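The chain that follows stands alone, in the form predicted on its own, written as structure tokens.
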Amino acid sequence: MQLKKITKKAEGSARRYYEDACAAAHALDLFGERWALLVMRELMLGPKRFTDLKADLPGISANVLTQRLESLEAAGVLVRRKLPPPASAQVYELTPWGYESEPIFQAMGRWAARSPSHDPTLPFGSVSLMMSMRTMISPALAGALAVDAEFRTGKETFRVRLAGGELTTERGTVEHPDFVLTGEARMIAAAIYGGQPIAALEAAGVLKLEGDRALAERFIRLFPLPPKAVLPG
């Protein structure tokens, strides 16, 4: 017996669907279009305005960003809301279900970091840095180390807290931080993932460290990258 089709897509729609009951295929129906996952990534640490999303996603056009926001909103992944006065600006924010997608980004990040063709010199944003740290933190290396630090990446400031081997990152300041790192996200990443000494980056004028230097030096060594995959041939 042939099952009746229970879903109906708009006729003439340019969007392609997999027409597959597999949940993984449906996930791609929801966010498989170009830029959709990166829009979700940028909202993972809280709401953003359209202009901020556009600025933080180099290469995306306003038209494509509008389309992705509309499709993700229709899918229930994000919502639009208006901030109260005096801001009165419209922002986009992930729904509770949308926030549940973070493990997807973490799994993809760990897997793709093993790619021999991954280019770490490409643009690297502040949200990417914070999410990568949450992904790559090694509880075994962290042990009982406790850290309450502030990371300043230009227009954004983040509170980075380590306790019990668990790392949390959120927008905001720290009243009495153990240390403060200031610099572009890619420069902080160079210290954390690239093995660049903080002192060398300071001497080059691309990074600034204030506070407990020994603790900061220990902290940046808690994020080991996985080994690169061995390709055939």
Contents of the next structure:
Protein chains: 2
Amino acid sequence: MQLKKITKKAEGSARRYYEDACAAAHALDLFGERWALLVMRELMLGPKRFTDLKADLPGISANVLTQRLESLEAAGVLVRRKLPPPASAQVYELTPWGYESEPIFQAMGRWAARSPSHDPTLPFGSVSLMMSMRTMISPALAGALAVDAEFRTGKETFRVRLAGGELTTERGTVEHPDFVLTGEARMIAAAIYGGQPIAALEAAGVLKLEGDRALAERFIRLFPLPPKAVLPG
Amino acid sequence: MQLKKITKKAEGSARRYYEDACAAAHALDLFGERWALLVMRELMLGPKRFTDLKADLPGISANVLTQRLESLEAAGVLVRRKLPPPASAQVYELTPWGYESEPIFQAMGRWAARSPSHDPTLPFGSVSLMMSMRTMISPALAGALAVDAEFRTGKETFRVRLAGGELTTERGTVEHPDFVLTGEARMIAAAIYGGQPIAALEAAGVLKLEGDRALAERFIRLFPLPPKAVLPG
DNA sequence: CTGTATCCGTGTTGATACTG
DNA sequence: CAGTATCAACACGGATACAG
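The form predicted in complex with a further copy of the same chain is what I want next, because the block you gave corresponds to the form predicted on its own; please supply it.
Starting with the chain above, the whole complex follows.
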């Protein structure tokens, strides 16, 4: 009787780690596998269910998502929670430390926005939109402007509040918003980052604005993109 | 005469990209493959040759290093340069935009230093040490302290200069250093991050200090580690 | 409906050996 | 020194089947 192939890796894939004390290398041990960081991104605005994660990460397969959720849970980045009845569904939620990874996304976003090969016309999720606004807001341009608005993308609604130069973006609604902007995330991005006037996008039927139009037009100019990097050669 | 196998992927491997306009996702398209970010890290303090990169990244294989250098060059992150004779060797050097990725390492380092699973006893390269000092320096603790020191790890020498709360770390020597610290990077790290007194490490024969001892002891206390994350459960 | 487990084809990764 | 060639292992993504 032959020895059974033990190579089968008893349990939980033996991932490859960098044997490096550098904390940045350790960060890659935690979220360096494909999709892991994007899973974290999708959870930055609050818990989600497996199916929503899968839907919001086009291209990921169920088994890969399962593995990443396991790894990230083992790393202490997220936890799986069972919502109390009647909504007794399972959700995945970042730990407090997991939420503190936001500066990583901001540093990566700021840098990669300058990449010569960055293509902003690709699909754009609503979490990415909200995170990017937090990254790109210019306190200098914002000054003392105060805004309390609602952004509605597809099936999600966000409260976007600017006060004291600080921008907060969270899931939820607003009692008496200054304005409400409705449309796909990529259309809102076209207004904010693409310089498209809101009116033009409305005329095209891809965006809808209700409320204080002047304030909205001013608000969407507060997010200047950094200049593209100039390459040698 | 048979048709030549075109499957060979005409040129430059057909990598998998996230189809995502999110700039952070694009950053992963640029350096999300295994080893890519660590290659960038090794170049953050100046150009290196293929063989040095390979030696400083234990575990990477030559073919993977070649691929990563090609990808990063195509992305505009680094360039290959031929040094002028007589030192006519080939080196790899970050572009100005490549150097601007430092905040990414800092954000990752700050966050991952709090990871419950971070193991600071693993091998520690000298570039990582210099980068981590720039990340972890506490301007509050530094105050108006001025230091001009030399750090010697293995075969490399670095100029470490603190002035006006700013820390610069670069390859090179110092004319009249306040002190010179010699030892493996991990031993210097043991002093700076592990709280080991320099004298103890000298007694163990793993570190050597020349010059202003009081200043050196004070200097190495300027790099407090962030507290470990407390996990639920 | 929500999530997990298993199979499978394919491509990527990495160790070793080898070449200009 | 600076890479290429080869090959084995494994990770990815898709499909499908299964469990609560």
